[in-house]
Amino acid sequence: MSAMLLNKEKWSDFVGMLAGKNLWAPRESDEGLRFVPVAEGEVPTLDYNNTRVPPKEAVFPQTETLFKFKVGGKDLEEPRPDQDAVLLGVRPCDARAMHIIDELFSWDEDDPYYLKRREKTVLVGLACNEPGLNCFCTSVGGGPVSTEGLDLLMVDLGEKYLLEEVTEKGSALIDEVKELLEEADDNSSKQKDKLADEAAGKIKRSIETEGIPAGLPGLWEDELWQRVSASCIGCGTCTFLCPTCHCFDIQDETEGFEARRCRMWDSCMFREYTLHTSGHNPRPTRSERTRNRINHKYSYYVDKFEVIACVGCGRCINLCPVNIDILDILGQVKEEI
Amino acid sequence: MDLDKLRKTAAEVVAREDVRYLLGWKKGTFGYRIAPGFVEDAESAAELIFSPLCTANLATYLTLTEKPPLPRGQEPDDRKVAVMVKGCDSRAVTQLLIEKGIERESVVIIGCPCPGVVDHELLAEKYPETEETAELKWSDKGFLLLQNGEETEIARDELLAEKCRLCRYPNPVVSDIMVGEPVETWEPDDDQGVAEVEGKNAEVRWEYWQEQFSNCLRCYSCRNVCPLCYCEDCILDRLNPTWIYRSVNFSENTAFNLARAFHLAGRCIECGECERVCPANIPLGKLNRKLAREVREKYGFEPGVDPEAEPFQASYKPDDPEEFIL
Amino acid sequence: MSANYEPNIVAFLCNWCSYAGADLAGTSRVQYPPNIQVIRVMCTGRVNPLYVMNALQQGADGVLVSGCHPGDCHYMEGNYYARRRLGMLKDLLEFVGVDPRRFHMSWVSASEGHKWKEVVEKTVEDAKEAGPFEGFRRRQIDW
């Protein structure tokens, strides 16, 4: 697949011809918190870390319409279709997320919702030059240039941006601007290797996983738990901030006759996640639902889809009130493994 | 603060036989963080640590403790919890007398005055953060940050949190054993953010809350945190009837968000836990202190001083104002 | 607004004063305007303040909480309760915006059904002025 350039001065001009497509980019006046739908005449600059809140909300909304219905009424009324949408400045991590999720929304059964939603989704990825200071992408598969999940790769070379095509929609997109940017060259693909290499340098922080996997079930018992998890508060920061969890729990919500049925993000970190109607609750207490995140992530995932469901962007490093650290926790793993 | 007399006196609770364990603040494992600790023995009192970035309130651990069914045959570990307390968080564990959530008989209370802690966020974005953890001391100036081998002085205004802008208890107001001198203490600011929001007009206002209640990602961490949130069932995770909808739009949000400011009213001591936890940023606290505000001045009832006091929402006076009554 | 906008009120009235004051109202045939959707609770202690936020975000325009005169409550002190309560409340929905006009409390006993005709009028007066009430509405939204 090909390489263009765009030359910054010309971005406000690209960001214009995109405007009619339902573009989504990070608002710099809420200081990055997440994705939102670019006003008209507004142009949103790249320049932040990463969003506190996860690009996966455009394709798996926190609160989702499943379908309406009338209470006492029989009819099923299909939620508004779902527009186009370009996601502009997606770090390769989240693209990455979305793609290991992929594989849960499509695995038995296909699930409509997030796989139409994600087909009409362009995601136009931005290389990292700077990482955050609690990455670890390196370790867990991805990079500050990685592709997978994008459909488009921009990398900041300083006075232009270089435009990968990744995907066929990808290479759409690139049609419909093509008057504003010009060929690579050679040139600016060293250029984009050589910040890749100091990009990945400048990641302080990382993990060994090889063995995490299949160390994690002997270790189901192990007073560890208790040790990594007295701190916790169970909130639901470290998941609803986490580009790859994709739990949800599903509600029937009336005003009036008016009804719907509706999901919305749930978190493992909650008491009420594994209640039982009974008051049985399989997982009591927060060891045991913190070594149900870990495990989900490092093992269950990893036996199914032969993929680590962490990409590394140390979001619940960041937030976590009580810092509970997840390298943390994996240290202590493999010392006990 | 003398952190070896702060260790040695750790050390001494957490050997006692009624005591199991004692909860202090640690270092965190990068950066500015701070860790709670949960210290079993005499050897890791070694770790505690009391700085400027000691903002955590310890205070929420003595009821967020599960107590899951035991096995038959099994009793439950009784011995005391010990817990350090700043003055804010000494006036949670107050107000958990007062409320009779804990007794008093199961907590030894280790009081440290504090001088004021910094906020996280402007510290961060000053002096920004490295992988290695720094430290930050009081000094005559205000701080004194440590990181990577080299010292800076930060003035004390520049850094010091909203909350302790606004104090009047740097003392703790209970305690069994006090670490170091009291602090004097200082003139309290005028709340700006409160009176910033209570000088716009009522469709202003409306919009800035729903600007910032849109933003709620009802993660639960404001609730989780706070030292007076410990329902063990609670009106927001309640499906029958479901008074506050799972769905996160700006109505349940605005429903989520008051009814959590509402029952904190005459109960919130002020420790700022929700705002510095909350990942939207929301004022919090100024809906917190806007009720305590209202609660002193009007009630004249301040939470989580007298443990002899009845608490503010299940008492009255015969004569409490009701000028707003038809 | 429309000229001949009718705005919707809850009001929760207390079984033994108001809601027998609002009956007083009816057989003595004052009348009053017809705005009021009643719903009748043991005491006005008994109303969470979630069931004023409710009423709003349910299609409320207004909502008012009627009970006993200080001192008269039949449970001795349930109004003592209420007062410091929704007095709170009232203060909490105006610093976030809510026209004070939205919400009332009122004392009404078993014997002033004059009084009851003036606080309603009083509240459907106020709840014209501030108009349809539809920032905090469930339905607005789109589902």
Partner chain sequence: MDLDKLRKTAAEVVAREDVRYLLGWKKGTFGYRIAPGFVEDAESAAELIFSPLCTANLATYLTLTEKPPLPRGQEPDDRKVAVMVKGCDSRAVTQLLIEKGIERESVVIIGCPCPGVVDHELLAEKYPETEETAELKWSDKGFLLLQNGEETEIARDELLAEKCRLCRYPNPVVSDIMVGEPVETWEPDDDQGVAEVEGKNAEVRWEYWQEQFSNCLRCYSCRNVCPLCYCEDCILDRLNPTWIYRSVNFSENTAFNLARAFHLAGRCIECGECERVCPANIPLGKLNRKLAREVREKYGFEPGVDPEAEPFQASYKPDDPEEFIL
Second form
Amino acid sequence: MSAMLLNKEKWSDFVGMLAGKNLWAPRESDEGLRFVPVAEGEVPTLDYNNTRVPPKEAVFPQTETLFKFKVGGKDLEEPRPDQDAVLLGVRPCDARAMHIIDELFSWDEDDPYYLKRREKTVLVGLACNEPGLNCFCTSVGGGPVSTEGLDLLMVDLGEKYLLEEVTEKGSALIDEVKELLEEADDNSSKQKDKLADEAAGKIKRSIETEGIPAGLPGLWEDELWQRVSASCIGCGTCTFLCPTCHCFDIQDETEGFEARRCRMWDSCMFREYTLHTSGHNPRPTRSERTRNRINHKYSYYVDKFEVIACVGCGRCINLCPVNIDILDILGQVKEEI
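Structure of the form predicted on its own, given the form predicted in complex with the partner chain:
Partners and other molecules have been left off, which leaves just the chain.
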């Protein structure tokens, strides 16, 4: 893995050279900090812990048109192919989340909408020197400098960024901005390793996951699901802002004779998610829906793809309006097992 250095004095030039590539970076919005396209002349900063909305929306939009049609007609108008994109400043946990859900979208049938965007997107990561209060990435297979899912990793060394290429896409991006870079030396690599060790040591929350995937099915009728879901208000924040959640609904919308088929994020924490036309609902209360959420991430997905569908980003803990804590739930699961 080759490495280069970018002096922060050249940051605006670096951003400018990427700006013509449909560049996305974190920016404050009405919905909080999220990845958005960078406007011409704008120079984003990377002084943040993590975004409120995960960058998955760049490849899996919250609402997207699958195709348009005329009511009563037979012709379908498919959307234009998405252009190449660069996501700048993706945290390792969010890149790893994309890598995890790649498996789902290319499982029994390829999802062309997701996979085309994913193929055209370059993920430029930013290592975590200061993990958040509720981060627990090291408990689920990740880490502050993990490169899983990334094309290029950036490490903040103070006055410079260390850039390490991970994939051919990352190598190609480095070639395009090479005039701004300088070769990294051994001291830079040692500094990176030191920062990585320090960052890992700052992660104060953890859970031992061994035994959880195998033990969860045995707790199907356990009283703990009622206990841990008692305060849940069913808002869906824990799923909408989770980087690995991927559930969606598909609807046809019409206005006059113009129509479109679209899909949008959905949540297994909503009552309507499993409501049958007959009126029957196999998950009628928040207890069953909480049980499904935990089982999906820590048991079902493990059975199917051999990886836990949680990256320890802490969003569901930080943003839950009633302070439900997934680590607390998992701790109780361990006790019951």
